[in-house]
Structure formats: C-alpha cells, structure tokens
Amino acid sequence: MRNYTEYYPLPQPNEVSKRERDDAMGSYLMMFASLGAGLPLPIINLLAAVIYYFVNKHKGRFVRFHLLQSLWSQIPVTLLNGFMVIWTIRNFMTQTDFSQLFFGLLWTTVFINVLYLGFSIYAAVRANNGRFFYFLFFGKLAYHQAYKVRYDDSKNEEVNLPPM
C-alpha cells in the first residue's frame, strides 16, 4: 500500500494541442445547449454536458479536467434552475400568489446563473488558451480526478496511465 500521493504534471499551454483546447472549451459551452434547442428546460444542459463528457473523456487529462469541472459545477446550477422552473409552473397552475420567499430565491437563482455564466465563459477562454482556471471546490475535485496517479496494489501497477 502506498502512503504518498502523486500527480501527473500539468501541461504547459504550448504542450496542449489545438484539438484538446477546443474540446476543453466546448465542455463549458454545454450550458448553452437548451438555448440552442430553443427550450427553457435546464435539464437539457446537464444531459448535453454528460453526453459531451462521455464522448470526450479519453482525449487527455487536460480535456478531462475541464470536462469534469464543467460537469460538476453544472449539477447544482441545474438543480436550482429545475427547482425554480417547477415552483414557477406550480404557482401558475394553482394560481397561487408568488411569495417574498419565491422572489428572493428567484433573484438568488438569477445571480448564481449570471455568476456561473461569467466564470464558465472565462474558463472556456482559458481552456482555449491551453490554461487552467479552477472553480471554487469543483476545480479541486476535477483536478484530483483527472491528474491523481492511481495504483492497483494487487498488481503493483498504475491503473490510470496517461493517454498516448
């Protein structure tokens, strides 16, 4: 059993291919999937991000990091947006008055979405330049999943070798 933690080295911007940079940038653009489909349903963004993740996750650690960070950060935003859509539809269907709590949560949701949009666009630009940008909490999680060296102690070998 190994007692130390190893990480693969982070690539320098000039070491990241144009294809990897484009794929990494695309992971942040999945938040516009429902707008492209013309639907206001937040779950479509998450589904697009999951599909994009599974299609591109084997294209290198740089791409995988950005895919994971985008996907992990999109989950709470999607859940919040979905909750607000359901609550709004419920209020319209039951003809219930909108409470101060509703409007407070609505403005909080709008603020979080604008913040998420800004950080995602900035991260997409950084990814397109071959650089990293770490979201609070989700960046560290994605880094550990993409760059940590993992071993199979029963075979005494690495199980997540870097892609060729």
The other form holds:
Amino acid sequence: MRNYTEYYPLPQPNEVSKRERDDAMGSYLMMFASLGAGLPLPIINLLAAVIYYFVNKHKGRFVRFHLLQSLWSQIPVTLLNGFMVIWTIRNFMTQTDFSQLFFGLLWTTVFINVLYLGFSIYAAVRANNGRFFYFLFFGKLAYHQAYKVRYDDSKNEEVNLPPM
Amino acid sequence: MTGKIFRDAFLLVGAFIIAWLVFSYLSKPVSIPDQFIPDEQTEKLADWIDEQITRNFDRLDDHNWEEALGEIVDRFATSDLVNKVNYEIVVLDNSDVNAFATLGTRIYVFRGLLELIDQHEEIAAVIAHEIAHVELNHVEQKLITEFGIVVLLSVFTGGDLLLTGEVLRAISSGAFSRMKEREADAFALDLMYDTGIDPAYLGIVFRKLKESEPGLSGLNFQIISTHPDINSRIRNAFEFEKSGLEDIPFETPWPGKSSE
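Next, give the form predicted in complex with the partner chain, keeping in mind that what was shown is the form predicted alone.
All chains and molecules follow, beginning with the one already shown.
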C-alpha cells in the first residue's frame, strides 16, 4: 500500500530562503502600495494583487501559500468596500435616506477592514520570519491549494516506499 | 481538509451576517436633509445666478406677458402645496424653447417657448413643473451632487470663470434624473388640480414640445425630447384622476398667438 501524505510537508523557518520570505511578505504589503491609487473604488488593489500573484506564483509553495492567502482574503474585502462606495454614492444621487442596514454594513466594513489590516500586517511579519499564519477560511484554502499533493504532481514521479 | 474549509466559510459568512445585524441594531438611520443651503444664503446665490443669466440674455419687458404670467403665479400661490412665496417669472428674449428654475424663486421662461404655447393653461403646466423642482429642492440637490457644497460656495463667492460656467450650464441644462422629473410631474399635476387647472394640459404641452422641431435647444426640455420615458409621462398626465376638478378660467387676455 502506498503511504504518502496528502499534503506536502511545510518548510521550517530555517528552510525558507531570504528571497522567498521577501516575496511572501510582499504579497501582504502590496495592499499598502496600491491603497492610495485604489481609492475611492478599491478595485485597483485587487488588480495589483492579481498581477503580483501571477508574477510570483512559481517561486515555491511557501510564497504561493502567502500569495493565495493574501489574494483570496482581499477579494471579499475589496468587493465589500466597492459595494459600500457604490451604495453611498447611489444614496446621495437618488436622495435616499441612509438606513440602519446601511450603517450596519458600513460599520461591519470598517471592522472587517481593521481586522484585515491587522491580520495582514501580522501575516507579513510572520512570512518575513519564514513562518505561517492562517486566516480563518482563507488560510486553510490557501494551504489546500499550495500544499496539496495533486495526482498530476505525483503521477510521473518515482515514489520511494518504505519496506513492506 | 475540504470539510474544514467549508466549515470555516460558513463560520465567516455567519459572523459577517451577525456583525451586520448587530451593527444595524446599534445604528440609527440618517435622513438626507432636503435643504443644505440656508434660506438666506440661497437668496444670495439666486441673485448671483440671476446676475449671470441676465448678463447672457436680455429680459423681455412686456406688460402683457407680465400680467398673464403674474396671474398664473398668483393662482399657484393660493395652493397649500406651495410653501415658497413670491415666485417671479422672468421672460428672456431668446428664441430657444426652454424654461428652467434656479435656486430661489425665480423661474426663467424663454420667448421661444411662449411662442409655441397657445394658452394660459399650457404655460401654467410648464410653470407648475418648474415650481415643483423649486419646492422639492431639486436644483440645490443637483448642484450639490454635481459640484459638492464647498466647490459650490467657492464659485458663488468669486471662484474661477470655468467653474462659474459649469455651474450655470448645470442650472440651465435642467437635466434632472428620471426620478426627479417624475416627482416634479406628480407635484405639478397635484398643483394644477388644486388650483383649478386641468392637469391634462401638462400632457398637452409635453406632447407639443415632443412634436415640435428639434429647434428645441434642449436645456430643460432636453429631457423631453430625448427621454424614452416621455410617452409614459404624457400618459400619466392624461390619466390623472381629475374628478371633481373645478376648472377656473384665466381672466387676463392671452398675449401670444392663439390656436383659435
């Protein structure tokens, strides 16, 4: 019976090169670099993150994990911010009152942005130290995508097996 | 792992919805004020606009028109629907088919429009529509939406010429949103009914403007000549429930051409 783990083993901090640490940290810092250009419609942040992902995704699993975690977590935050901008403008344009639900979502968006900012900074520091930090949902998703052993990865490889 | 990912996704969505509901519960709704600019300031701005308009157009000083339009304004002033007083109709000596309201209570009507109209009731419909834009603060809202209150006040207190031109263009173009035009129509129909003028005249005048040559320079009526919605607006005017309408004729002679 072939016995191999479903996921590739995680690298330990001493196994991650300086270059990988920098690239991984960069995936979180892209947010700040493009923040100014992205306002008031923050879609530019997302574009920058997507471009950064495609440029760096071949630089190893450690980098890819952080790229994916940053990208996936940025998508809902960006969409939420964009939605709030549109809702606000629409209300002004149509002279519609700002409802409780509007303010509820506004404060939720602010709260999420603060969390996102804090977690991103922390994750960037961890990445720079060659370590992992898993966001709720996005961390597992990114780990699954970056570290899962896929059939395509292993079918052409000779696998060393322990003695039976 | 996939199961855990889904579990986390549900957790995240659940937390989001709960946060939204909790924050909504703790928040209070905020109404957009109908009026951002105080009355006193509005009058000053209205005078400034009048100065700019009369710099570009000559006024048509004709006693007969003054009398006829004055009677219409006086009639509307008797309605409880009208809160602002002292409406003044300024006739501009220009062949454009146009009319527009500005800040304050002045309504500008072009000679070109008067030449197209056959009777008091038709111009009364146009004026009722413009009064509606004033009463519902559409002009102020539009200017604030387009320029922002800070820019607006800087223009009125001696800003640059380019911006001044833009503000005047925005005022005279009268291109309100579809919703605001409908609001103004509804208000005008009520006002006409309330003051003994058959609301169907709003439909008649819209149809006349729609069918007239593209000599319509647009401005306030651009919305009529280009708006796909115009047919339903005409229909609304004709279908307005007017049972019990007390049709009160105007007394002053009609100074323009007559269809009779």
